[in-house]
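So this first bit is one chain, no partners, the form predicted alone, shown in structure tokens.
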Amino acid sequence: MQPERSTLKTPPGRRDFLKKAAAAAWATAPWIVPSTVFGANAPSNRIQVACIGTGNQGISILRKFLKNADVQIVAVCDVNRASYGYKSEDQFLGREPARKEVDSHYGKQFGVGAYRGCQAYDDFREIIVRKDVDAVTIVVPDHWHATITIRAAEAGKDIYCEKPLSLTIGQGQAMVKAVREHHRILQTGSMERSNPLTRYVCKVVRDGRIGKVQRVITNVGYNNKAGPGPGWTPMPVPNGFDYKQWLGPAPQVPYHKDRGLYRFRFNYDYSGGQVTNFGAHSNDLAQWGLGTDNTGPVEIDYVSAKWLPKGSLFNTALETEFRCRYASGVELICKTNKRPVGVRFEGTEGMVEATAYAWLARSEPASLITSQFPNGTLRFDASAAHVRNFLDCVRTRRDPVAPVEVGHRSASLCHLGNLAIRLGRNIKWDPDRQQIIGDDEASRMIDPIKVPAP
């Protein structure tokens, strides 16, 4: 049986692209080197990657990747060229200064002086196709990762996705589909799975150690770009930069620096707001303490939002608060504040804290957590670790710790709280049949981008 077609929108038409990534293939293989420099990672063994998307993210995951002697980049991706205006604004990213650190990476490693064997692409589908990928990184916005996640997974691709994994819940059900259909690897961008101190933190809740969970506190940062107001005025768009590539899936409107790069987390049609970007951590590690990776919330409750004026380019919500409950009676409270991005677990028989360095619990699991870190705080390179069970999963083909499933029913919990700020009223949700109950307006809103296959 033949699995069904996405129906998801493909990238803007160029008729070509097959035809260029043939031709380009002769460049895309790496120099040849000798063997004996590989040692037990010699090519044969290496776990080629491509990288999609390599901007301010997307370039340390890209170093992430690097710093394994069993991977080999071949091929980058971005659809701009090369530019400043970052989430730091002396940050130089894109393609071309990707292709130039991997390829001066391997240069060094091997000892050959000049190496060109990476590949620099501004259409993803050129290194879809190519046969020598084994994985993708797609780090890229929000309103991408479904359809270049399908394609990746149609492929034959295993791929490591940032968080939050969807635009919105519909997307992350397709996605889901795809990966499991296709019998590929997703690790979802969630790092603190991979953190030893909020997984040992989850481990206490979920073992009982704080009695009966109660309620849950998550929080997610404040905005921290600021964009035009009402009456802004449209740019040019920056030579080396594909517009018209970047939107794909999302409406076209006039160009403005302030809508892409790092900003776009802040409009509705290209993300949602810091809810899905931090909230996709504390949610997520909410989700995970509370074993309800593969399920959720029944009732999301709209409490408070703050807003910029109608018009501003940025129109996602600048504070906010909603509340979910759970069908055991759990309550989640997810605001906006200044703390740390991280969760908190209060039960009947304690009170255990945890974000991605630091931890705060009272009666019994302090003591517990106090003899495995006793500092009270942790230094991790979490991301790294991340990456490395992602690889580690590629070559048993177990599933990562932050599986598709897992990635979709978290990003779900945020959607779901953007849903009810957005309509300034409660939800109530079927996590089982993963639909909205009562609400047609809202039910639409699931998956509002409905577009044809290619």
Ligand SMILES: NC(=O)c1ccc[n+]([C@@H]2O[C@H](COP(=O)([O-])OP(=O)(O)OC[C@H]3O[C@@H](n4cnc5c(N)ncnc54)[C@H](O)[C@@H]3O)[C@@H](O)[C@H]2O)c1
The other form holds:
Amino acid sequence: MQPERSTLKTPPGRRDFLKKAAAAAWATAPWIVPSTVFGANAPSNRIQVACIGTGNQGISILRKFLKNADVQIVAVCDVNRASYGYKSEDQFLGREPARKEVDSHYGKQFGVGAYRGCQAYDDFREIIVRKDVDAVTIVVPDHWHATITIRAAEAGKDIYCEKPLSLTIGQGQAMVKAVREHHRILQTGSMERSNPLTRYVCKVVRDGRIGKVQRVITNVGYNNKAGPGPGWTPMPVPNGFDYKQWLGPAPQVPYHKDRGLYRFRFNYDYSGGQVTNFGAHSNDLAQWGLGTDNTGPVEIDYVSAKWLPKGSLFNTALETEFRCRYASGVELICKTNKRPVGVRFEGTEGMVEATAYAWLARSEPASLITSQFPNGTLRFDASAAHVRNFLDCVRTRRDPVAPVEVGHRSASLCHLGNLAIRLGRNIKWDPDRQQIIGDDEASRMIDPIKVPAP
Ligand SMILES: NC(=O)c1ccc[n+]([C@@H]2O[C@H](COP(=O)([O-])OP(=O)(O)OC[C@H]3O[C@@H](n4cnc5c(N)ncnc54)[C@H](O)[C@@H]3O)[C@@H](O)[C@H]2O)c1
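In place of the form predicted alone, output the structure of the form predicted in complex with the named molecule.
Whole complex next, starting from this chain.
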């Protein structure tokens, strides 16, 4: 499907323009469109964004992009036209509601009433070939992250990709390669890195203020949805939902609503349970505080898990705990916990902890944290700051706060935990070569294609 009609002009060579403009104080650059006519955020100056995946998190991220005056959302894409059934059952989402929201936003902003400038697609490949798209958001289930990221990087798009960056370690490696080879900017959706509170907590640790770190505890929540048990029966695919394209690279299996929207988290074909869902936040903070962004642990030396009955639709572990060790001797324990997702660093001289979504931090001695909000704010929209950081980096071509390697290594830590959980045994890992040591079965499971069911 080609764009039906665009009300925005796309000048030739806009990518070159964006680069040049960044180098020469973009906001005041006068040579494309006189700012007296359109202002600094004239359509030709805007970063043109296409949003791929407009479900629970996709619509939230889309709104953060809309809030930036130097962005124009020109397209949305979702394999679901419009339906209920997302995280909150009363959420009505999909590509059509998203398109309408974007058009209505710009209609009001431009004062033109009924505006039609955003195209809706069901196939991301049609977006990726559009020359006028500078950047894409990838907010789809985890089993699609690698394919879409790699295709987008090859097509020269910058990328805001949700966490966990990958479905497998092998996919993450391929994503790093593609992003770097094609000189793209990629921000992983680990928005805790744009939160001044968590940044502060990690700085306290990295500055040695709790002494030598000995132990890190990371929390992941319990499953917040229940799927059907053994003997579940398939359901008819709803109208307007392209289930075949939703499955994409995953095995072709009968449809059930608890397999798809939001609930994909609890099936290893599409995700990694709460270990990758929440663990991608809490373990990312652990990596940040420890200063191990470009490496990882050397072994998983303890693992336990509780499972749902065999034959249940959800097949990820119900409750888990794994412990890993870094070469420095630091141990990290990641476990299912009722406490909010977060991280606790324990050192020889104190302890400091933070929740991933912020708004709470604690330390012993208490004086290590002087304020819950070092910047004096009462609330902080870390997701908005994270999107802004991405947009700034699209202009400056600098790495964002959660570049592809960071997303890959934090996801790798979660994936290693999941491998140990699924195999029920300890694992040794070479973080430099990114290889499993002495376990052929586990090694095969980091392959990007062959991810066996448990
Ligand atoms: N950073 C965070 O705090 C945060 C929060 C929630 C979700 N997420 C991440 O966002 C991603 C999506 O999660 P969600 O809760 O929004 O799921 P969701 O099921 O609510 O939404 C995913 C959307 O992607 C669409 N989709 C699936 N395959 C597609 C494809 N090939 N092309 C286009 N659209 C496709 C689905 O139809 C659906 O509308 C996951 O990776 C999740 O981990 C991150």
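Positions refer to the first chain, counted from 1. Note that this is a predicted model, so its numbers are computed, not measured. Rigid core here is just the name for the largest C-alpha set that superposes within 1.5 Å across the two forms.
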| property | result |
| --- | --- |
| Post core alignment: P365 C-alpha displaced by 2 Å or more between these two forms | yes |
